[in-house]
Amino acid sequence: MVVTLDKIQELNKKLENRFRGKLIVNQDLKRTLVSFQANKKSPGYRWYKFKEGYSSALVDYALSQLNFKSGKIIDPFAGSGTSLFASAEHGLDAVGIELLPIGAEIIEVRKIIFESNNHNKLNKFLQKWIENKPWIGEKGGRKINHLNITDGAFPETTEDLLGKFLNAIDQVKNKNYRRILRFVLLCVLEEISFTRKDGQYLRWDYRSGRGYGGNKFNKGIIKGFNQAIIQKLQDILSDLKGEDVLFDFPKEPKEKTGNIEILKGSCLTILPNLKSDEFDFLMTSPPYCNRYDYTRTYALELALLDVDEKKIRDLRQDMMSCTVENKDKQNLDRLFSHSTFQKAGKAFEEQKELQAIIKYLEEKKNNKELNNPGIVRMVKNYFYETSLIIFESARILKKGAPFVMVNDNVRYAGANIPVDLILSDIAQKAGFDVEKIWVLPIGKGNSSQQMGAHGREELRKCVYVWRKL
């Protein structure tokens, strides 16, 4: 039986009717709150621009709305650690899982500063670097590690200063200070380069000399190395000197800040090894099913962290399926318990709206009507892997624990994929109550390709609130 777009829309409507009482337009949730935008001026959070994350204010909001004041929090997709640090500011212990080395490095360096008992000494050290600029006096610079997709990313004078800065770092005796200085460098790589992070890839400015047809992309001002690095050092120093170091605004006085732990690797491999009924709250935002490849967009940072070509390919396959290059993951049955694996697989296979969408996309692929045949595999594996994560999350959460997730709906070949409702349906089978699905007042648009072929349709952007039964 051929699945038509009308059939997809009919099934989606029925699913929406099932959850109609749970879909709540929340006027408090502006786009700035559920994206990095609200972090741009927040002390500590503004240091590194991790565009895929949500704001610390959203964590504050969720904790407040759900009246959560004590317990242990987990974020299976920790990113740059917003959930962890915002929770710790409220006196809550937090555990994060993060696969990308850049995310883990941001968290670990902020944690070094977060837990430092001598900020005055660090302040003096950073002030001295700003005043003396020791890298300028270096006679030679270290050769910068590049990947194939980052070669030529910096103007020649910038790359020379970048190498000298690394040499100057090597001469610092305190290993934590060396790591902090390298972190400062990571924070400015994009603004001193010819590149801009652009969803699925690094976009190159025409001044790089890389030719991409007739479209000349101009990213605007490309900052000089000294200007960018000094400004970033000053930003960090300014935040450290301020009141409530690293904190935007604790909602109420706390006797102590919470402990932060980072587990490096994929949550598909780490979650099954965590204890059952260990956590009181889960808040996260997984990669969206939108083809974004973080190993490409964060390639400059990964190269500086000595990730080589093999490692970046491995990272691309290890991360949750969200790009057309993700292949089927092997041996998932060996990672999860037999019970979890079987139940999650059954919930995935019995989700009829999802299976209809997959069949529709397969038909489009066979008719060569998809702009990339890998979309079918990506969508199928995205939901299959997320099902495993949802079921495993139910195991590690205590009874009554909230599960808060930020995610976007997507659209392929004209088919609106209601990620929020499909995952909520699977969550119910995993033992969660769908308490509410907060919908942003303004949704998101579609790609120009989708709009050109199928018209514009606003897609829901949501924050799911489930609760372990």
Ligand SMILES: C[S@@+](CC[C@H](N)C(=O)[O-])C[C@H]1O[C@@H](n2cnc3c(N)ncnc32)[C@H](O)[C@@H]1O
Given for the second form:
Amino acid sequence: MVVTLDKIQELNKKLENRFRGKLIVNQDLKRTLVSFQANKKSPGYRWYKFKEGYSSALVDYALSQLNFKSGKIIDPFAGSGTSLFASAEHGLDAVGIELLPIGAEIIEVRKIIFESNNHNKLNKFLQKWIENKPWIGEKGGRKINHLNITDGAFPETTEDLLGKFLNAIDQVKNKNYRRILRFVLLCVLEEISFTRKDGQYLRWDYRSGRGYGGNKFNKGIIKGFNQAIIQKLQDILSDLKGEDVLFDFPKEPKEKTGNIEILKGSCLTILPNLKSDEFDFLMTSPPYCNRYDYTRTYALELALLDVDEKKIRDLRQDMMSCTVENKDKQNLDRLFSHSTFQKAGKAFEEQKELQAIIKYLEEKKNNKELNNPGIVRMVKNYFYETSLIIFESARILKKGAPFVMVNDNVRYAGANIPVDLILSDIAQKAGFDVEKIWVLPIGKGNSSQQMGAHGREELRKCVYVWRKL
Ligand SMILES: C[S@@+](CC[C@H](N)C(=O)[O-])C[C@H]1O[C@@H](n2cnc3c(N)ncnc32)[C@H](O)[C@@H]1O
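The structure above corresponds to the form predicted on its own; please give the structure of the form predicted together with this ligand next.
Shown next: the complete complex, the earlier chain at its head.
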């Protein structure tokens, strides 16, 4: 039988009715809080603008709403480490898993700074770099190992200064300081480049001479190297000194802060190796099912971190499936225990609404009505992999532990995919109680293309609160 849009709407309505009492519009959850925006003025968090991150205030909010005061936290998609640092500031120990080297680097460097017991010495060191600008006197510059997709990303003078800056870093004796300085560079790469992170890919300014014929994209001001780097050094220094900020950094005296541990790699590989009943709280935001390709948008940073062509391709495939390029992951049955693998697979296969959507998209694909045929595989694998993660999370969480997830609903070929309800249904099978699904007051629209063809229907952006039974 052919699955029509009407059928999908009908199934979605039924699912919505099932969760009616749980879907709660939460006026506290402003868009700024659930995005990186609220971090823009927060000491520490504002250094590297991780656009896909949420704010530390959201973590504070979740901890306080769920009255969570002690225990160990985990974030399997740690990104720039917002959950980890916000929790540690409350004195909670936190473990993060992150696959992308830029995310892991941000966390590790912030951790070095966060845990340093000699901010005075670091402050003096940074102050000296601002005053002396040691890179300017360098004769030659170290070459950046560009990737195909980053070649030509910087104006010539910038590329030259960038190389000199790397040279100057090499001469610093203290290993941690070298890493901090490279981090400062990572923080400004986008603003000194011809590119802008644009979700699915890296967008090139017309001044680069790159891009398809007739490229007219103008990203606005492209900052000069010295201006950008000095500004960043000053911002960091000012946060470390506690100037111009709303609260101290770290918020509490050091003795009270929690410990942060970062596990580098895919959570699909790492979660199965963690002990059962180990964690008291999980807060996370996985990649959304929206085709955003982190390995492209973070390519400048990855190149600077010496990720080569092979490694970036591998990373792209190891990422949670959320782009049309992701292939089926081959070894999942070997990563997970037989029981988790079977149960998660069953929950995925038996999720009626999801299977109808997949069938609908398959038909669209066969009729060549899908703007990219890879969308079907992406949607399928997104939910399949997330099911495995949900089941594995249930295993590592203690009884009564909350699981908090931020995610967006999406729409393809006119079909609204209620990611929140589908995952909540799977979570129930995995042994969670769906306590509430906080809905942001105004949903998120979709691309104008979608709206034109199918009329505007708000897509929910939600924070799900589940609890391990
Ligand atoms: C929405 S972001 C998380 C942002 C984070 N909440 C923050 O505030 O910085 C999702 C993250 O998941 C990471 N990721 C994607 N696939 C992964 C995987 N298989 N294992 C671990 N991390 C993964 C991405 O690299 C990205 O950093």
